[in-house]
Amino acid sequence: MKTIAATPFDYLFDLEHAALVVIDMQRDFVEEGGFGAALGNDVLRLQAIIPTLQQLLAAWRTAGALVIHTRECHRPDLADCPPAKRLRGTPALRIGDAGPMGRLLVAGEPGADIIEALSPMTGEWVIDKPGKGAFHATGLHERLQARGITHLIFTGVTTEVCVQSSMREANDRGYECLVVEDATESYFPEFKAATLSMLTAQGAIIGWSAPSRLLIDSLKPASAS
(Lines of atoms letter the chains of each structure in order from A and count residues from 1; the text may use other names and numbers.)
(Lines give C-alpha, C1' and ligand atoms only; values in the text may rest on other atoms or scores of the structure.)
Protein backbone atom coordinates (compact mmCIF):
# COMPACT_ATOMS: atom_id res chain seq x y z
CA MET A 1 0.00 0.00 0.00
CA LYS A 2 1.31 3.45 -0.99
CA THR A 3 0.70 6.58 1.07
CA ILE A 4 0.94 10.18 -0.14
CA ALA A 5 0.80 13.19 2.17
CA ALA A 6 -1.92 14.76 0.04
CA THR A 7 -4.43 17.57 0.50
CA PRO A 8 -6.58 17.47 2.59
CA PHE A 9 -5.18 14.30 4.20
CA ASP A 10 -3.23 11.16 3.29
CA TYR A 11 -4.16 9.34 0.08
CA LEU A 12 -3.68 5.57 0.14
CA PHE A 13 -3.56 3.30 -2.90
CA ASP A 14 -1.99 0.12 -4.21
CA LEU A 15 -0.60 -0.11 -7.73
CA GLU A 16 -2.48 -3.26 -8.66
CA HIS A 17 -5.78 -1.41 -8.34
CA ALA A 18 -4.71 2.06 -9.49
CA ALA A 19 -4.43 3.80 -12.86
CA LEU A 20 -2.74 7.00 -13.98
CA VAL A 21 -5.10 8.96 -16.24
CA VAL A 22 -3.61 11.46 -18.70
CA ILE A 23 -6.43 13.68 -19.93
CA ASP A 24 -6.40 15.15 -23.46
CA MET A 25 -2.74 15.94 -23.99
CA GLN A 26 -3.53 16.38 -27.66
CA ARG A 27 -2.06 18.59 -30.34
CA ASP A 28 -5.43 20.34 -30.73
CA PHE A 29 -5.18 21.65 -27.17
CA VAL A 30 -1.44 22.01 -26.65
CA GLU A 31 -0.08 23.23 -29.99
CA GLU A 32 -0.59 26.34 -32.11
CA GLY A 33 -3.15 25.85 -34.85
CA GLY A 34 -5.40 23.63 -32.75
CA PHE A 35 -8.77 24.10 -31.11
CA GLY A 36 -7.36 25.65 -27.94
CA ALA A 37 -5.64 28.36 -29.96
CA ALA A 38 -8.79 28.85 -32.05
CA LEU A 39 -10.56 29.77 -28.82
CA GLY A 40 -7.97 32.52 -28.30
CA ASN A 41 -5.94 30.78 -25.61
CA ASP A 42 -2.20 30.81 -24.92
CA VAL A 43 -1.25 27.18 -25.51
CA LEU A 44 2.23 27.71 -24.06
CA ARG A 45 0.65 27.54 -20.60
CA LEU A 46 -0.33 23.91 -21.20
CA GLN A 47 3.05 22.96 -22.65
CA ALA A 48 4.70 23.85 -19.34
CA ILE A 49 3.52 20.59 -17.70
CA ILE A 50 4.98 18.28 -20.37
CA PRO A 51 8.33 17.66 -18.57
CA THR A 52 6.51 16.88 -15.32
CA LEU A 53 4.20 14.46 -17.10
CA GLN A 54 7.16 12.77 -18.75
CA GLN A 55 8.82 12.21 -15.38
CA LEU A 56 5.61 10.95 -13.82
CA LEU A 57 4.85 8.62 -16.72
CA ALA A 58 8.37 7.20 -16.58
CA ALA A 59 8.05 6.44 -12.87
CA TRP A 60 4.55 5.00 -13.22
CA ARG A 61 5.58 2.80 -16.15
CA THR A 62 8.61 1.54 -14.26
CA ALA A 63 6.29 0.59 -11.41
CA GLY A 64 4.27 -1.48 -13.89
CA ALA A 65 0.86 0.07 -13.26
CA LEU A 66 -1.93 0.89 -15.71
CA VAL A 67 -1.78 4.09 -17.80
CA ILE A 68 -4.87 5.53 -19.49
CA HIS A 69 -4.78 8.31 -22.09
CA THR A 70 -7.89 10.16 -23.25
CA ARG A 71 -8.53 12.12 -26.41
CA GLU A 72 -11.51 14.41 -26.87
CA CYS A 73 -12.59 13.87 -30.45
CA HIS A 74 -15.65 13.24 -32.59
CA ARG A 75 -16.71 11.08 -35.48
CA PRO A 76 -16.06 12.60 -38.91
CA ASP A 77 -19.81 13.10 -39.44
CA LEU A 78 -20.01 14.88 -36.04
CA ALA A 79 -23.02 12.74 -35.12
CA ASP A 80 -21.66 12.55 -31.57
CA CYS A 81 -21.11 16.33 -31.30
CA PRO A 82 -24.36 18.04 -30.31
CA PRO A 83 -25.04 21.55 -31.66
CA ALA A 84 -25.06 22.82 -28.08
CA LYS A 85 -21.35 21.99 -27.98
CA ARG A 86 -20.25 22.82 -31.52
CA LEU A 87 -22.01 26.17 -31.80
CA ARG A 88 -21.02 27.55 -28.39
CA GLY A 89 -19.08 30.83 -28.35
CA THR A 90 -17.28 32.56 -31.19
CA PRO A 91 -14.05 30.66 -31.89
CA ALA A 92 -11.98 31.35 -34.98
CA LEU A 93 -12.65 27.74 -36.01
CA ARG A 94 -15.27 25.35 -34.70
CA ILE A 95 -15.13 21.63 -34.00
CA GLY A 96 -14.97 19.86 -37.35
CA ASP A 97 -13.62 22.85 -39.27
CA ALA A 98 -10.39 22.45 -41.22
CA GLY A 99 -7.31 23.85 -39.52
CA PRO A 100 -3.54 23.56 -39.89
CA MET A 101 -3.62 20.09 -38.29
CA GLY A 102 -6.71 18.82 -40.06
CA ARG A 103 -10.30 19.02 -38.91
CA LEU A 104 -10.44 20.19 -35.31
CA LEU A 105 -11.21 17.55 -32.66
CA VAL A 106 -12.09 14.89 -35.23
CA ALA A 107 -10.89 11.33 -34.67
CA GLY A 108 -8.13 10.30 -37.03
CA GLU A 109 -6.97 13.84 -37.79
CA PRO A 110 -3.41 14.87 -36.83
CA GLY A 111 -4.65 17.43 -34.31
CA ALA A 112 -6.54 14.79 -32.34
CA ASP A 113 -3.33 12.84 -31.74
CA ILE A 114 -1.61 12.84 -28.36
CA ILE A 115 1.55 14.91 -28.52
CA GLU A 116 4.68 12.97 -29.43
CA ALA A 117 6.41 13.72 -26.12
CA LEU A 118 3.68 11.80 -24.27
CA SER A 119 2.89 9.09 -26.83
CA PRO A 120 1.11 6.04 -25.40
CA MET A 121 3.14 2.85 -25.14
CA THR A 122 1.99 -0.59 -26.21
CA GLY A 123 -0.59 -1.93 -23.78
CA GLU A 124 -1.69 1.46 -22.45
CA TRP A 125 -5.33 2.35 -22.90
CA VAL A 126 -6.35 5.15 -25.27
CA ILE A 127 -9.93 6.31 -24.73
CA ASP A 128 -11.61 8.49 -27.36
CA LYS A 129 -14.34 10.52 -25.68
CA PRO A 130 -16.98 12.71 -27.32
CA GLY A 131 -17.60 14.67 -24.14
CA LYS A 132 -15.56 16.52 -21.58
CA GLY A 133 -15.70 13.69 -19.07
CA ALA A 134 -13.86 10.42 -19.64
CA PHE A 135 -16.85 8.24 -18.72
CA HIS A 136 -19.53 9.62 -21.05
CA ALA A 137 -20.21 7.23 -23.97
CA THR A 138 -16.82 5.49 -23.64
CA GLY A 139 -17.36 2.26 -21.70
CA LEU A 140 -14.45 3.24 -19.45
CA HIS A 141 -16.23 2.35 -16.21
CA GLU A 142 -16.90 -1.19 -17.37
CA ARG A 143 -13.28 -1.68 -18.45
CA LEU A 144 -12.01 -0.37 -15.12
CA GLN A 145 -14.38 -2.63 -13.21
CA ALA A 146 -13.22 -5.65 -15.19
CA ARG A 147 -9.60 -4.75 -14.40
CA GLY A 148 -10.33 -4.27 -10.68
CA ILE A 149 -9.31 -0.60 -10.64
CA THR A 150 -10.49 1.34 -7.59
CA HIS A 151 -8.13 4.36 -7.54
CA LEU A 152 -7.60 6.92 -10.31
CA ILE A 153 -4.82 9.51 -10.41
CA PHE A 154 -5.63 12.39 -12.76
CA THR A 155 -3.34 14.58 -14.85
CA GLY A 156 -3.65 16.55 -18.09
CA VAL A 157 -5.74 19.41 -19.40
CA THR A 158 -7.61 21.47 -18.76
CA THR A 159 -7.92 21.40 -14.99
CA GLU A 160 -11.32 23.04 -14.74
CA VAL A 161 -12.95 21.37 -17.75
CA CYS A 162 -12.02 17.85 -18.85
CA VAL A 163 -9.89 16.93 -15.82
CA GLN A 164 -12.47 18.13 -13.34
CA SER A 165 -15.38 16.61 -15.30
CA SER A 166 -13.64 13.24 -15.42
CA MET A 167 -12.73 13.31 -11.73
CA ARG A 168 -16.28 14.19 -10.72
CA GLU A 169 -17.65 11.41 -12.92
CA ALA A 170 -15.20 8.99 -11.34
CA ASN A 171 -16.17 10.06 -7.83
CA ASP A 172 -19.85 9.44 -8.62
CA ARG A 173 -18.91 5.91 -9.69
CA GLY A 174 -17.07 5.16 -6.45
CA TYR A 175 -13.42 5.64 -7.44
CA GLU A 176 -10.94 7.16 -5.01
CA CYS A 177 -9.38 10.02 -6.98
CA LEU A 178 -6.30 12.22 -6.76
CA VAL A 179 -5.29 15.06 -9.07
CA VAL A 180 -1.57 15.79 -9.51
CA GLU A 181 -1.23 19.52 -8.98
CA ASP A 182 1.75 20.26 -11.22
CA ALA A 183 0.77 17.71 -13.89
CA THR A 184 -2.46 19.47 -14.76
CA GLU A 185 -2.91 22.92 -16.23
CA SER A 186 -5.41 25.50 -17.43
CA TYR A 187 -5.29 28.38 -19.87
CA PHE A 188 -6.42 30.43 -16.84
CA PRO A 189 -4.33 30.11 -13.65
CA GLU A 190 -7.16 31.34 -11.45
CA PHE A 191 -9.43 28.58 -12.78
CA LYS A 192 -6.87 25.91 -11.93
CA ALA A 193 -6.45 27.22 -8.39
CA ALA A 194 -10.19 27.37 -7.82
CA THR A 195 -10.72 23.87 -9.21
CA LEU A 196 -8.11 22.30 -6.96
CA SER A 197 -9.73 23.98 -3.98
CA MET A 198 -13.21 22.81 -4.95
CA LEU A 199 -12.21 19.21 -5.58
CA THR A 200 -10.46 18.79 -2.23
CA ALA A 201 -12.82 20.88 -0.07
CA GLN A 202 -15.01 19.51 2.70
CA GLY A 203 -12.81 16.53 3.50
CA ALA A 204 -11.95 15.51 -0.08
CA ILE A 205 -15.55 15.78 -1.27
CA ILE A 206 -14.43 14.82 -4.78
CA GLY A 207 -10.88 13.70 -4.06
CA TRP A 208 -7.33 14.59 -3.12
CA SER A 209 -4.49 16.60 -4.64
CA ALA A 210 -0.72 16.33 -4.34
CA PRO A 211 2.43 17.47 -6.16
CA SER A 212 4.10 15.03 -8.56
CA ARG A 213 7.24 14.64 -6.42
CA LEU A 214 5.24 12.96 -3.65
CA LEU A 215 3.66 10.54 -6.08
CA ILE A 216 6.98 9.77 -7.75
CA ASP A 217 8.66 9.26 -4.37
CA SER A 218 5.91 6.84 -3.35
CA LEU A 219 6.65 4.69 -6.40
CA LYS A 220 10.30 4.13 -5.52
CA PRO A 221 11.28 0.78 -3.98
CA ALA A 222 11.58 0.99 -0.21
CA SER A 223 15.37 0.67 -0.39
CA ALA A 224 15.54 3.69 -2.73
CA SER A 225 13.26 6.02 -0.81
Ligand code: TIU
Contents of the next structure:
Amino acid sequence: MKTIAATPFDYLFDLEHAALVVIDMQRDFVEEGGFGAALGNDVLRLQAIIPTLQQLLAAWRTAGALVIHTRECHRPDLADCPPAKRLRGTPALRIGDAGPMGRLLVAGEPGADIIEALSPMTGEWVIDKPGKGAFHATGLHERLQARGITHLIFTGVTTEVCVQSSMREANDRGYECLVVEDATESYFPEFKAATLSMLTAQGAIIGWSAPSRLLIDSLKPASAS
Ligand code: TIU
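What does the same protein look like in the form predicted in complex with the named molecule, given that the last one was the form predicted on its own?
Complete assembly follows, chain above in first position.
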Protein backbone atom coordinates (compact mmCIF):
# COMPACT_ATOMS: atom_id res chain seq x y z
CA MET A 1 0.00 0.00 0.00
CA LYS A 2 1.24 3.49 -0.90
CA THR A 3 0.40 6.56 1.15
CA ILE A 4 0.58 10.11 -0.16
CA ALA A 5 0.36 13.17 2.10
CA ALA A 6 -2.33 14.64 -0.14
CA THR A 7 -4.89 17.40 0.30
CA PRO A 8 -7.04 17.32 2.38
CA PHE A 9 -5.61 14.18 4.06
CA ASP A 10 -3.65 11.04 3.25
CA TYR A 11 -4.49 9.17 0.02
CA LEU A 12 -3.87 5.43 0.09
CA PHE A 13 -3.66 3.20 -2.97
CA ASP A 14 -1.98 0.09 -4.28
CA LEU A 15 -0.61 -0.15 -7.78
CA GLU A 16 -2.50 -3.28 -8.72
CA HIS A 17 -5.84 -1.49 -8.31
CA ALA A 18 -4.87 1.98 -9.50
CA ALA A 19 -4.63 3.63 -12.91
CA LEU A 20 -2.99 6.85 -14.06
CA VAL A 21 -5.46 8.68 -16.30
CA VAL A 22 -4.10 11.22 -18.78
CA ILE A 23 -6.98 13.30 -20.04
CA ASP A 24 -7.02 14.71 -23.58
CA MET A 25 -3.36 15.68 -24.10
CA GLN A 26 -4.21 16.12 -27.77
CA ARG A 27 -2.82 18.49 -30.36
CA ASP A 28 -6.31 20.02 -30.64
CA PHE A 29 -6.01 21.41 -27.10
CA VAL A 30 -2.33 22.26 -26.74
CA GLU A 31 -1.24 23.38 -30.21
CA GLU A 32 -2.11 26.36 -32.37
CA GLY A 33 -4.77 25.76 -35.03
CA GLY A 34 -6.83 23.29 -33.00
CA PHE A 35 -10.11 23.27 -31.10
CA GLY A 36 -8.79 25.07 -28.02
CA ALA A 37 -7.41 27.89 -30.14
CA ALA A 38 -10.66 28.10 -32.14
CA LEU A 39 -12.43 28.84 -28.86
CA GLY A 40 -10.14 31.83 -28.39
CA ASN A 41 -7.76 30.33 -25.82
CA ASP A 42 -4.03 30.76 -25.32
CA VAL A 43 -3.15 27.12 -25.88
CA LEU A 44 0.57 27.45 -25.21
CA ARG A 45 0.06 27.76 -21.47
CA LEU A 46 -1.09 24.14 -21.37
CA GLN A 47 2.30 22.97 -22.63
CA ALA A 48 3.93 23.76 -19.29
CA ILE A 49 2.78 20.44 -17.81
CA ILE A 50 4.30 18.25 -20.54
CA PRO A 51 7.68 17.64 -18.80
CA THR A 52 5.92 16.88 -15.51
CA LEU A 53 3.62 14.43 -17.24
CA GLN A 54 6.58 12.77 -18.92
CA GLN A 55 8.29 12.25 -15.55
CA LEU A 56 5.11 10.96 -13.95
CA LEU A 57 4.41 8.60 -16.84
CA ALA A 58 7.97 7.28 -16.72
CA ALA A 59 7.70 6.56 -13.00
CA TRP A 60 4.24 5.00 -13.34
CA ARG A 61 5.35 2.82 -16.27
CA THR A 62 8.44 1.67 -14.40
CA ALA A 63 6.20 0.70 -11.51
CA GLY A 64 4.21 -1.42 -13.99
CA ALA A 65 0.75 -0.02 -13.30
CA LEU A 66 -2.06 0.74 -15.73
CA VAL A 67 -2.00 3.91 -17.84
CA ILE A 68 -5.15 5.21 -19.51
CA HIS A 69 -5.14 7.98 -22.12
CA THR A 70 -8.31 9.69 -23.28
CA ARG A 71 -9.06 11.69 -26.41
CA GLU A 72 -12.05 13.96 -26.81
CA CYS A 73 -13.14 13.24 -30.37
CA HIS A 74 -16.10 12.35 -32.53
CA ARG A 75 -16.95 9.99 -35.35
CA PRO A 76 -16.33 11.50 -38.79
CA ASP A 77 -20.11 11.65 -39.40
CA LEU A 78 -20.48 13.51 -36.05
CA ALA A 79 -23.33 11.17 -35.08
CA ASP A 80 -21.95 11.21 -31.52
CA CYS A 81 -21.69 15.03 -31.37
CA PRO A 82 -24.96 16.55 -30.19
CA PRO A 83 -25.93 19.79 -31.99
CA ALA A 84 -25.97 21.42 -28.55
CA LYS A 85 -22.22 20.82 -28.38
CA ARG A 86 -21.32 21.61 -31.98
CA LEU A 87 -23.44 24.72 -32.42
CA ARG A 88 -22.81 26.45 -29.11
CA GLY A 89 -21.26 29.89 -29.20
CA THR A 90 -19.38 31.55 -32.03
CA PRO A 91 -15.99 29.82 -32.27
CA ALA A 92 -13.66 30.54 -35.20
CA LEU A 93 -14.14 26.90 -36.26
CA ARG A 94 -16.61 24.30 -35.01
CA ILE A 95 -16.17 20.60 -34.23
CA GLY A 96 -15.88 18.82 -37.58
CA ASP A 97 -14.72 21.91 -39.49
CA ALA A 98 -11.42 21.66 -41.35
CA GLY A 99 -8.44 23.40 -39.76
CA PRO A 100 -4.68 23.23 -40.23
CA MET A 101 -4.55 19.96 -38.23
CA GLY A 102 -7.53 18.39 -40.01
CA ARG A 103 -11.15 18.37 -38.88
CA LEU A 104 -11.46 19.62 -35.31
CA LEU A 105 -12.00 16.91 -32.67
CA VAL A 106 -12.64 14.20 -35.26
CA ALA A 107 -11.15 10.75 -34.64
CA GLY A 108 -8.30 9.91 -36.96
CA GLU A 109 -7.42 13.52 -37.78
CA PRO A 110 -3.94 14.81 -36.83
CA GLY A 111 -5.39 17.28 -34.33
CA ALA A 112 -7.16 14.54 -32.39
CA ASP A 113 -3.88 12.68 -31.84
CA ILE A 114 -2.19 12.68 -28.47
CA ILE A 115 0.93 14.84 -28.65
CA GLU A 116 4.06 12.94 -29.56
CA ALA A 117 5.80 13.74 -26.27
CA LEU A 118 3.13 11.77 -24.42
CA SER A 119 2.44 9.01 -26.94
CA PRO A 120 0.68 5.96 -25.50
CA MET A 121 2.79 2.85 -25.23
CA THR A 122 1.75 -0.65 -26.25
CA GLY A 123 -0.69 -2.09 -23.73
CA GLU A 124 -1.90 1.26 -22.45
CA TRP A 125 -5.58 2.04 -22.88
CA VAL A 126 -6.66 4.79 -25.27
CA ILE A 127 -10.27 5.81 -24.71
CA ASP A 128 -12.03 7.96 -27.32
CA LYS A 129 -14.76 9.95 -25.62
CA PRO A 130 -17.48 12.08 -27.20
CA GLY A 131 -18.18 13.96 -23.96
CA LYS A 132 -16.19 15.99 -21.51
CA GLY A 133 -16.28 13.18 -18.97
CA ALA A 134 -14.37 9.95 -19.65
CA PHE A 135 -17.26 7.72 -18.59
CA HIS A 136 -20.00 9.03 -20.87
CA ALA A 137 -20.60 6.60 -23.76
CA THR A 138 -17.19 4.92 -23.51
CA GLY A 139 -17.61 1.68 -21.57
CA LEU A 140 -14.70 2.76 -19.37
CA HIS A 141 -16.43 1.84 -16.10
CA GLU A 142 -17.02 -1.73 -17.25
CA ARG A 143 -13.41 -2.13 -18.37
CA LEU A 144 -12.11 -0.75 -15.08
CA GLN A 145 -14.37 -3.05 -13.11
CA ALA A 146 -13.24 -6.07 -15.13
CA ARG A 147 -9.64 -5.12 -14.33
CA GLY A 148 -10.34 -4.56 -10.62
CA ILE A 149 -9.37 -0.88 -10.63
CA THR A 150 -10.63 1.10 -7.64
CA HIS A 151 -8.32 4.14 -7.59
CA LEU A 152 -7.91 6.70 -10.38
CA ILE A 153 -5.19 9.33 -10.52
CA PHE A 154 -6.11 12.16 -12.88
CA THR A 155 -3.87 14.39 -15.00
CA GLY A 156 -4.21 16.28 -18.27
CA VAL A 157 -6.35 19.07 -19.65
CA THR A 158 -8.30 21.06 -18.94
CA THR A 159 -8.59 21.04 -15.18
CA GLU A 160 -12.08 22.48 -14.89
CA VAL A 161 -13.58 20.90 -18.02
CA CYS A 162 -12.59 17.35 -18.95
CA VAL A 163 -10.46 16.52 -15.91
CA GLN A 164 -13.06 17.73 -13.45
CA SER A 165 -15.96 16.14 -15.37
CA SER A 166 -14.13 12.82 -15.47
CA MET A 167 -13.21 12.92 -11.80
CA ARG A 168 -16.78 13.70 -10.79
CA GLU A 169 -18.12 10.89 -12.95
CA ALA A 170 -15.56 8.53 -11.41
CA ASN A 171 -16.40 9.59 -7.86
CA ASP A 172 -20.08 8.91 -8.46
CA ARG A 173 -19.16 5.43 -9.68
CA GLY A 174 -17.28 4.67 -6.48
CA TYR A 175 -13.64 5.29 -7.43
CA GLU A 176 -11.17 6.90 -5.02
CA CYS A 177 -9.80 9.78 -7.08
CA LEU A 178 -6.78 12.04 -6.87
CA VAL A 179 -5.83 14.87 -9.23
CA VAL A 180 -2.15 15.69 -9.70
CA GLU A 181 -1.82 19.43 -9.16
CA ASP A 182 1.14 20.17 -11.45
CA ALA A 183 0.16 17.61 -14.11
CA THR A 184 -3.11 19.32 -14.99
CA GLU A 185 -3.63 22.75 -16.52
CA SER A 186 -6.31 25.14 -17.64
CA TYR A 187 -6.53 28.04 -20.06
CA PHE A 188 -7.65 30.00 -16.98
CA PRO A 189 -5.33 29.83 -13.93
CA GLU A 190 -8.09 30.99 -11.62
CA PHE A 191 -10.36 28.16 -12.79
CA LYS A 192 -7.60 25.61 -12.12
CA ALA A 193 -7.12 26.91 -8.58
CA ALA A 194 -10.85 26.98 -7.90
CA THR A 195 -11.30 23.47 -9.28
CA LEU A 196 -8.58 21.97 -7.10
CA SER A 197 -10.13 23.70 -4.09
CA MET A 198 -13.70 22.61 -4.77
CA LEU A 199 -12.81 18.98 -5.55
CA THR A 200 -10.94 18.54 -2.28
CA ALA A 201 -13.09 20.69 0.02
CA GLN A 202 -15.58 19.32 2.52
CA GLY A 203 -13.39 16.37 3.47
CA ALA A 204 -12.49 15.32 -0.12
CA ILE A 205 -16.07 15.66 -1.36
CA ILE A 206 -14.95 14.54 -4.83
CA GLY A 207 -11.39 13.44 -4.04
CA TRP A 208 -7.81 14.35 -3.24
CA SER A 209 -5.04 16.43 -4.83
CA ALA A 210 -1.26 16.19 -4.54
CA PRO A 211 1.84 17.43 -6.34
CA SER A 212 3.55 15.00 -8.75
CA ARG A 213 6.65 14.90 -6.52
CA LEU A 214 4.78 13.04 -3.78
CA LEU A 215 3.34 10.56 -6.24
CA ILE A 216 6.69 9.94 -7.93
CA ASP A 217 8.41 9.55 -4.54
CA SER A 218 5.82 6.98 -3.51
CA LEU A 219 6.65 4.92 -6.60
CA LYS A 220 10.36 4.61 -5.84
CA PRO A 221 11.43 1.10 -4.90
CA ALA A 222 12.48 2.24 -1.40
CA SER A 223 8.85 2.96 -0.56
CA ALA A 224 7.52 -0.25 -2.10
CA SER A 225 5.38 -2.27 0.26
N1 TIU B 1 -12.47 24.03 -23.56
C2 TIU B 1 -11.88 23.38 -22.57
O3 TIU B 1 -11.36 23.95 -21.63
N4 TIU B 1 -11.78 22.01 -22.61
C5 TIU B 1 -12.41 21.18 -23.49
O6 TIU B 1 -13.20 21.56 -24.35
N7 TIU B 1 -12.08 19.85 -23.41
C8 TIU B 1 -11.22 19.30 -22.46
O9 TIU B 1 -11.05 19.82 -21.37
N10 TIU B 1 -10.52 18.21 -22.80
